[in-house]
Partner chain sequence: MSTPFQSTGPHIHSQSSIARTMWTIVLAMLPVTGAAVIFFGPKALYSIFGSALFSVVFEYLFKRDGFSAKLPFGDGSAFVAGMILGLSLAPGAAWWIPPLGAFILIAIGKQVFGGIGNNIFNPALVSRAVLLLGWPRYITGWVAPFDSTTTATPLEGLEASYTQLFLGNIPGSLGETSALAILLGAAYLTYKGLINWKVPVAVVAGAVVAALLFGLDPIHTVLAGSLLFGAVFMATDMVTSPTGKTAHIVFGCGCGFLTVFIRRFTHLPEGVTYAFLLMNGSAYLIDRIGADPIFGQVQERVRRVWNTAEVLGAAILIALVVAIVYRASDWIDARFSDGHMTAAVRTIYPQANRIIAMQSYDAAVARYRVYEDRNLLGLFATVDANGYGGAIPVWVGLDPDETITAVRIGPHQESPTLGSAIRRTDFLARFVGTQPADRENLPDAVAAITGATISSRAVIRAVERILAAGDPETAKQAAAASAPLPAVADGTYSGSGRGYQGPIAVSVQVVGGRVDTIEITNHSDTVGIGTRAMDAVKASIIQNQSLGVDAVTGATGSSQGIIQAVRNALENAPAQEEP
Amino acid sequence: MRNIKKFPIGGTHLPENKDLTTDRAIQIALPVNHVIIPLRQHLGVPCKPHVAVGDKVEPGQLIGSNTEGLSARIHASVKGTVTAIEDRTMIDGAPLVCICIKLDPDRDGLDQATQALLAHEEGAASKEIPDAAIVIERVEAAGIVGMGGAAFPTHIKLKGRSDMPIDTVIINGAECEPYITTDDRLMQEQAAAIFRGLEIIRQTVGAQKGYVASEINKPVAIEQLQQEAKNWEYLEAVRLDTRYPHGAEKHLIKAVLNREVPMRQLPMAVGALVNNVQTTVAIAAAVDRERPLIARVLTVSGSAIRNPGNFLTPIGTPIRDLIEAAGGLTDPEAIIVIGGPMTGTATTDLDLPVTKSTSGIVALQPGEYADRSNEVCIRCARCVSVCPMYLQPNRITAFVNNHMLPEAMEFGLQDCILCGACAYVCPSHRPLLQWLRQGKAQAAQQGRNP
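Assuming the form predicted together with its partner chain, can you produce the structure of this chain alone?
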């Protein structure tokens, strides 16, 4: 097939399991009686709360911000009353201040407020795009962060750096995690909004070209993108081969532009800017309609979910409510993973809320769950051959396990993107990703107190 791009070395093919939800239209799933909104849903410092217990809040009301340091604003996602502002244990095991809001019994307008993210108007495409400064201001006001998982505040990304001009913007629709069809559905249903968002970004950062890239395992989405691309002079749809991890920023750039981001540098260094699909939709909503980011689309799927689907839900909805919205679990022993099955985190705490960067909830049957028997390394080098960063995970983890951090770093511990491809293929079922994370945590620790 012509014109299918891919990154050249490493990677692996995963069972996609996307057919469970790829043709399920996005539907609204509302929280049952409360939402929990963490005050940090972005990379950077937590926000300070602007409300107190007992306050009434409206959807879209600013309830948290921080002007010092890297952060993104937080808005109430529902209409209700603040019942608590307290520490909750988050998915990473660390406590974080959250604002708990009890929903008003009259749920008037809740649907509409949630729907606002996707309420793309016909003709929006022809609206004039405001100045870069205004775009950035609106994006900042909307509290937009990278919604693919990285959660980097988008307004900072759009400001860019004067010494590194951007010539190409890429929208990352690769969505290479199994089961997850969030971006897939958005591309099928919201192609126009995505291209509008891309055009806004392109003009804001002053790039010449914009691409929306998606893997060929999403034929309907690609069809939609290619149709929509005809309406835009500088924008194009790009087809990618199906390979994990195409969604990794550096690999996407390598695949689409054949530029290699130098070690430990940002995509800007090669003149590229990558944005997530849903982030782009949120940017369009923020710039065209001045809507804050208070809801997101995510996939609830997995072999242990009764009615898998794609849901638009207010930020802060407990995952329990979403699992219920998807018909509940078919197996009480099911293992719940927040995020995709490759890089997500398993949890037993169903009170955890959906945040701006939660791309999915996957419930796996115990039999399907990865066996981590951790046998001896047989030096088969399969981990090496799949590592998209060209690392030798077998050696790096051996160094980490033997407390040889400097050697581990010399062999590229810090270049690992934690994609998990190595652990996925290891015939000895070694928990390589776990060790790599530990190694990185230790390295960060050492970096802090040398």
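Numbering follows the first chain given and starts at 1. What we label the rigid core is the largest C-alpha set whose atoms superpose within 1.5 Å from one form to the other. Predicted, not measured: the structure shown is a model, and the values here were computed from it. Compared with the form predicted on its own:
- Relative to the superposed core, Ile101 shifts its CA atom by 2 Å or more between these two forms.
To complete the pair, please output the form predicted on its own; the form predicted together with its partner chain was given just before.
Next comes a single chain, given without company.
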């Protein structure tokens, strides 16, 4: 098909299951009793609390920051009272103990939260864009991070590097993870805000061109993007083939620009910058209205969800409240996955809160979720043929499991993007993704920076 972009080697086609929610408009879901706001919702050092137990807070009030390293500010998502500041176990690819602030909303706190969330959906403001320094300052003040899962502080990304000029900005609307339709609905409902955010990014980093890229399994979203693109001189909408993992930024750059990002290099090495759809909407809100990031859209879906949908909810809302907002579970034994089924993490803790990088909650029937075990590798090399990074997952995981971390690093552990395609195609159902995560965690503990 003409004018459809794709990366050339590796990847796989997955059952998409997006029909459950692609036509479900975004609706507001509010917490029932409390919100739990982790002080680490970003790549880098945790924030330090600016409040104490008993303090009253307002929506958007700064409650955590840290100037001693890479970090992103955190704000109250509802009006209420701080009832606890305590350690809780969060999920960030693996269990992680993190300081959290618990807020109990006041009687009118949820009404104010509703108003704030509705305001978040306002259209783009004036076409005038502030100077780059002001844009970066407002994005930093808003606490914006990569909302597609990476959670890298966005203000750092916008600063760039003088030795690596950026000529193209790509907004990642591929959303190739099964079940998740968060970006799909945003592209359908808020195309103008996405292009506004893209133009802000483009001017801030000094790029010549900007693209919003989406897979062709989102026809309504693509139509909205193509119509909106006509209003912007330097911006375009791009169609992508449906192949996993188009959402990986290096593969997205290869598909859209036909540029190969070198191993262990960032996209700016080839003059590109990639941002997530929802991050881009948040940038527009921060720059135009100085709105902090206090809420996000996510999908609640799966065969064990009674009424799947897409929800705009305050940061810190417990996932049990969102499951109830989606009609509850059809099976009490359902497997709950935070994120998508390919890269997400299964959990039994329904008190876990929504964070800035939570893209979805997927509930599956027990028989649908692969119970992977340590079976013998049959050396079929399917994991090698499907790897979009041209790695040998079978060799790397063998080194990890035999405590040979330097050899695993030599074979490209640090280049793995944890897409899970290798585990998906493995006929022996080996937990390759789990082992790769363990290897990366071990390398990080040893300061090897995978």
